[in-house]
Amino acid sequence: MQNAILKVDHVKTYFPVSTSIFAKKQYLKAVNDVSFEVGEHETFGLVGESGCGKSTLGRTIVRIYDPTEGKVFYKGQDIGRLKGDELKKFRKEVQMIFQDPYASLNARMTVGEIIREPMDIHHLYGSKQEREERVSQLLETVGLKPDHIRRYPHEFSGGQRQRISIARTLALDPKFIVCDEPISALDVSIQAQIINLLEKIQDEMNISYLFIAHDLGAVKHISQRIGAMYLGSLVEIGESEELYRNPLHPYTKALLSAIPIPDPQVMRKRAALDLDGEIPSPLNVPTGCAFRTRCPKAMPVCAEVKPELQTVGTSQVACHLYAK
């Protein structure tokens, strides 16, 4: 991809797990060989069931976690090699909006202190008064009032708290933001407001997003491209409209079939694709295709060979059904 601001190259993020000092060390494979790119001013959506590794991948990208294998490149630089001033610049330009607006804000700090803290750390703006003015501007940007600056997080609703989190993220004028399920804890009406706000901010500030969610309807609305993730691996990547109109992987089809449609007649005609069994443990990922234990179209080769992403039309899919 030309003008890619972020490149994830065969990233694996494993966590050691040991039940006792005598037991053999096991590894929880949260992210298992993931590769994709995000362009400038693009929103790349990442969908999948809970526990598939979406949030771990997002935290690896912002370098909360270090990858076990593989590399993450931001503007062509390997973020694993960044130190000193270069790392500080990366921290400034790559930010994250967390899932829980109740837990991500310090209850002992006022809204003004929460938003101003990143500016203090990075020594932005000359004086405290200039920072206060910038905080007021950011509150207005996210749809809050300037007089909210002296209130505490517990005085706000969930949607308002998420707006405060977004304002704090914007305090450093980032170029890339990982949105880790920023609407999952909010009411449906508030979700639409937050998505519209993120789109407005993207247009005004030329920001790129990695938008992580399990609500495929919301992801379709905000994303230009979407990746479907299952048990730590990407199984399909495609343009938003194409992926919804013509999903290729059986897992993507099952996810899309579960989206509710506000038309009872259409819902009765449409049959949901039920998946058998439970998601396997990331401590014991099945051989070959990880999805084969639940796939209605599994073949013998699926247990032997792990499928790689291959181009089919305008999409990429990791499935033996499309083997050439």
Contents of the next structure:
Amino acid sequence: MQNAILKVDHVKTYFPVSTSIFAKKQYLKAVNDVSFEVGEHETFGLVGESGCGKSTLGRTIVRIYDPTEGKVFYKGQDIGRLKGDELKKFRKEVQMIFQDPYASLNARMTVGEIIREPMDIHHLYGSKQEREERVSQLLETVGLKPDHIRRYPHEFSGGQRQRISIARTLALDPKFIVCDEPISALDVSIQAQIINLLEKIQDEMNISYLFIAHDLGAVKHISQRIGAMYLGSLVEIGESEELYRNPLHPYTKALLSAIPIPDPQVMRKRAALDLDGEIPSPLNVPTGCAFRTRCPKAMPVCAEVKPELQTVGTSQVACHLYAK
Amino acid sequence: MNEEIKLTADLFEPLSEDEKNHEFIAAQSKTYFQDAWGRFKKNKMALIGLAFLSVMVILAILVPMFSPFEYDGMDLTALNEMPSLTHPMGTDKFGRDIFVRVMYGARISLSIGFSSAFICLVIGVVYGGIAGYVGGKTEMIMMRIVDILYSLPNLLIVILIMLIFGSNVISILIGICITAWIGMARLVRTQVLTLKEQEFALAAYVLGASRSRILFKHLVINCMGPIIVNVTMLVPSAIFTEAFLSFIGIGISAPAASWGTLANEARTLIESNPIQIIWPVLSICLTMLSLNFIGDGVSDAFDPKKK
Ligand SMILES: Nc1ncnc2c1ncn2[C@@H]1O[C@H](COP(=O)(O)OP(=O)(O)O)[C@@H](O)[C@H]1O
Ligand SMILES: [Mg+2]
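Right, the form predicted on its own is done; let's see the coordinates for the form predicted together with the partner chain.
Next comes the full complex, this chain leading.
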């Protein structure tokens, strides 16, 4: 990609798990060799069942976790090497919106303090007065009222809290935001409002998103491209429309069939592709293709060779069905 | 998943002005502490305790200032007198006014109680906060040090310190605080350990907040409830330790007087003038009782389950 703002290069993020002090150290492979790029002003959707490592990947990208292997590049710079002022700049430009609107705001701070804090940290604007003005502006941008400034988070609903979160990240004028399931805790009617708001500010402020969701329905509308993640790996990356209309990987097909659709004809055709079985533990990832234990089309080769992402049409897919 | 959801562009419309507010939960804007105070006020016993303690504090400040008698002013013409209008609690074996001495003792006992609680608060919060937040090897070493301190015989240390530094308020404070902060440190560490994984702490980190900002402005603030409850337990236990030390004769020594010292002095006269021991003992008992009621009230007030 020519103007990638973010490049994730063979990233693995493992968590050490201690069973007992004498046992051999075990690793939980939350993210297991993921590569993709996000362009300027692009929204890259990331979907997958819960527990497949989406949040861990998002947190690795904003440098909450350090990758066990591989690198993340932001504007061409390896974020693992950033220090001092460069790190500060990275912290200003790359932000994250969290999934749980009830846990992501400090309950002891007023809305005004919450939104002003990032500006205090980065010493933006000359005076406290100017910061206060900016807070009011931001409240308006995200659709809250100026008199909400003195209230506490517990007085707001989930959707409003998510707006407060958004205002907090916007205070820094970010260029890249990881949205970690920002709408999955909200009512369906409110989900649309938040997506709408995110799109509006994307256009106004020229922001790129990594938009994480556990179902395809929510990301399809906002994303240009989508990656489907299973047990720590990306199994398919494609243009949003293409992935929706013509999914290649059996896992992507199953994810699609989980979206209820009004047409009973199509519904019946897709129902056959429902996912059976439990998702295996990331402590014990199956050999070869991780999805083979639940795949309706598994072949002997799937147990032996881990499929690599390869280009099929306009998409990339990691599946032996498409071996050349 | 039986609902039929399809997201199409025409679903995404800006809200009208009043729709924007329909989700708003109307609630009185109350801070956490106002809320807790509201619950505390409902507890009668805690309020009585608070009233008693306030009166005690005010008397402890004013009585020695305005009384015509000094705490160490002897009057050999009025030994071992019974309570009267001039001496509301009578006089002791040197003719000193017991009321003034008890109020003077209140100054010493209460200030030891409050200042040792304050010292433990500061040390415990900083130490436990750093251990919990930094984690890893640092935490392991810090908490093992705490375990070792905790396993030492408490009273023995206090007595040793008194022997080395002499019997004065400072060495009593050191003696009490040297182990009393441990409970606070452990409590704060446990709280910080769970809070630091929460999304609001991660959000502060991603915003670029420094470690100390995250620790104090985000994590410690959010465990203020248990911290305050712990402080209200520390005060009576410090007062009690001091009274005990002075009673067995290694705390504050005469003519200065804490409640423990007074009880110790009166002990020798328990057969001839039993009333003299009642005053310091009563003061200790009622103060402890009040502090315990306050402690109960505070812990109920900060209990999140009681909303
Ligand atoms: N801090 C952590 N320590 C240990 N294991 C973790 C941690 N965070 C996540 N995990 C594990 O990593 C896996 C992926 O989790 P997560 O990234 O949260 O998935 P998702 O966001 O897709 O639901 C899960 O099995 C989870 O239990
Ligand atoms: Mg998640």
